[in-house]
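Next up: just one chain, as C-alpha cells, the form predicted alone.
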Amino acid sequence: MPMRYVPVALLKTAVFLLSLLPLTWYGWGAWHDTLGANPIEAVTRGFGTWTLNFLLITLAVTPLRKLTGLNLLIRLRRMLGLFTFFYATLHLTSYLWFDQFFDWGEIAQDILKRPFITVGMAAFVLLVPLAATSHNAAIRRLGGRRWQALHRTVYAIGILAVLHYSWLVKADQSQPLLYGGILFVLLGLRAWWREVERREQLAGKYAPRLKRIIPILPRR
C-alpha cells in the first residue's frame, strides 16, 4: 500500500511504537548487563545520540514533505518532535543522576568549566519552551507568528546540540562531521526555499507597477 494512502493513526502508532525502541534497548542492556564496561557512559551517551537522531529527523519532515509531496507526514513532526524532547530528557537526567549524583554545585561548575555541557544545557533550556508550546492551545494563545518564530529556534538547538556532540567527542569527529553535515544540508535546503519564496514575492508584488512603467512593445 502507498505510504499516501495509509490511515493517519496507524502509521502514527508505527511511529510511536518505533521511537520507543532505543528506550527498551537500553532498558533490556542495562536489565541483562549487555552494555559494556561502562554502562553509565553507554546510556548516557546514547542517549544523547538519539536525542540529535530524532531532531534531525523532525527537521526533516518539512524537506521530504517538500521534496516527495508527501502531505502526510507534516502529521508526524509534533510527535517526533516531542521524543526528540523525551530523550534530551532521558540524556540530562542520566547525566543529573549517575554522573553527577545531584550534586548541584558540581553540575554549576560543571556547566561553568566544561564547553560542550555549557552548549547542551543551552539546547536543552531552548527545546524546553518548544515542548510546552506543541498543542493547538498554544498556536492559539500565542498567534500563528509568534509561535511560529518561537519554533524556529529550533535550527539553534541543531547547532548547538552538534557542538555539544562535537565537543564532547574531541578524538573522532567522523560521526559529527557526519551530523553537521545533514544538519548543513536540512537548513542550507530551508534558506534555499525561503530566499526562492521571497524573490517570487518580489516579483508579485512590483510585477505590476512594471507593467504600467515598461511600454508594451508593438507586434511586428
Given for the second form:
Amino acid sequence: MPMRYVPVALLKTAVFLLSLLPLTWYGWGAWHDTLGANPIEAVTRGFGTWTLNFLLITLAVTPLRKLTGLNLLIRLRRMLGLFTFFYATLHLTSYLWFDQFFDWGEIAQDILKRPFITVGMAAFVLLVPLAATSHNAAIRRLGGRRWQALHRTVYAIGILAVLHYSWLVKADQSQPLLYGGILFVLLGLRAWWREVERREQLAGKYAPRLKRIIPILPRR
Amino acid sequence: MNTPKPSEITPPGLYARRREFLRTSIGAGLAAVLPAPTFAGIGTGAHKSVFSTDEAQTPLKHVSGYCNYYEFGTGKEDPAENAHRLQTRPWQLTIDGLVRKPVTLGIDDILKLAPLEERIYRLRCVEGWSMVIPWLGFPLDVLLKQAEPLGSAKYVEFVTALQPDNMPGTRSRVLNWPYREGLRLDEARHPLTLLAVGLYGDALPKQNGAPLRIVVPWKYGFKSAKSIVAIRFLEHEPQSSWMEANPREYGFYSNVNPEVSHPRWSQATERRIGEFRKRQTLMFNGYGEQVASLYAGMDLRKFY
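Return the structure block for the form predicted together with the partner chain; the form predicted alone was the one displayed.
What follows is the entire complex, opening with the chain shown before.
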C-alpha cells in the first residue's frame, strides 16, 4: 500500500507505540536487572540518549517532508516533539532523584558550577514552553507567526543538548560528534533553504504582480 | 604485619573454588599463566592483609564486566567483550631508567618474587563510581627493588602493553598510546601499592589488566595502570596519557579527594556498584591514615 493511503490515525498509533519502546526497554531491564553493573547510570544515560534521538528525529521531519514530498509526516511532528520532552523529563528526573536524591543545594551547585549541567538544564527549561504550547489552541492564541518564532528555539535547544553531551564525556568525542554532525546537517539544510528562498524573493520570483512590472529593487 | 592465624588461611568458600577451578582450568586460565606451585597457593594459601577492608565485595561479574580499559574500547562493556584478544603469554616486563641493574623479567620470574597476599581494596573511579575488589598480589616495592634504583630516581613511570592488532580501541587516538601512568617513588614504594596478578582467587581477567597491573587504592582508578610491560625510574615527574589528553582535568597526583571537584563534575559522592544510594567519598578513598603523611604540607588543590 503506498504511503499516502496509510490512515494517519494508524500511523500515529504505530509511532506512539514505537516511541514507548525505549521506556519499556529500560523499565524491563531495571526490573530484571539486565542493565549491567551500574543500572542507574544506564537508565539516566539511556533517557538522555533517547531525548537526543527524539530531538533529532523531530528536527528531521521538515527536511524529510521537503525532500520526499510526504506531507503527512508533518502530522507526526508534534507527537515526536512531545516525546522529546517526555524523555527529557525522565532524564532530568533520574538525575534529580537517583543522582542527587533531591538535594536541592547540591543541584543548585551543579547547575551553577558544572557547564554540562548548566547547558542541559537550560535546554530543558527552553523545552518547557514548547511542550506547553504544543496544541492547537495555543497556536490560535499565539497566532501562527509568534508560535513559529517561539518554536524555533528548538534549534538552540538542539545545540545546547549536543554541548551537554559533549561536555559530559571523558575523552571519546565520537558519539557527541555524530550527534553534532547530524544536527549540523538538519539545521544547515534549513539555513540553506532559507537562503535560497531569500535569493528568490530578491530576484522577484514571489513578488506581487505590480512589483514585477515595476520592480522597487533593481534586478541583479 | 600480622602473621595469619591458620584458621584465617582457608575459608571453605575459597577452598571449594580452588577445587572447582583446578577441575575446570586444565590448559586454560591461570594454569596457563602461573606455574603450578604458585598456582596451588593462589586461592588458598594467599595471606590475608591488615590493609583489607571487610566491606561487601563487588560481585566478580561486575568487577570483570564494567571496566575502563580504553585500548579495548571506551564503553564500559567493551573491555569484557574485546580483551580476550590480549596476548598475555609470553609476557615480559622491563625495568630500567635510573637503576643500577636494569632487568627484564618474565611473568613466571615475577610470580616467584614473593608470596601472594589477598588485599581487599576499595577502588574509586574518577567518574564517580566505586567497587570493593579482593586483589591477589604483593607489594610493588618487592619488584622495584629488583632493579636497585639509584638515589637520583624520584619518580616511576608505568607503561601498558600496546598490541594494536589485538586492541581495537587503539585505532583511534582517544589517548596517546601506549597508556602511561606514573607515581612518585615514595608512593610507588608505599606498602599499600600493590602489584596485582589476580582477583577473587583467580588470575586477573584480561579486561582487568592481566597478567599484572598496579593497584593504588587511594588514587582514582586510572592511576592503576593495567597490563604493564615497562617500569622506568625517572628524575622528573612523567606525563601520563591522561595528563596529555587533558591537563586541566587530570593531574599527576589524582588522589581521591571529595573536596577537589573534577572540573566537570563533583567528587563529593560516589555510587558503590550494586548500591542504590550514593555514599560520601572519603579523603584518600579512606586510606588517609596510611598515606596522608605522603602529602604533608602540599596544597592538594594545586597538586590535584
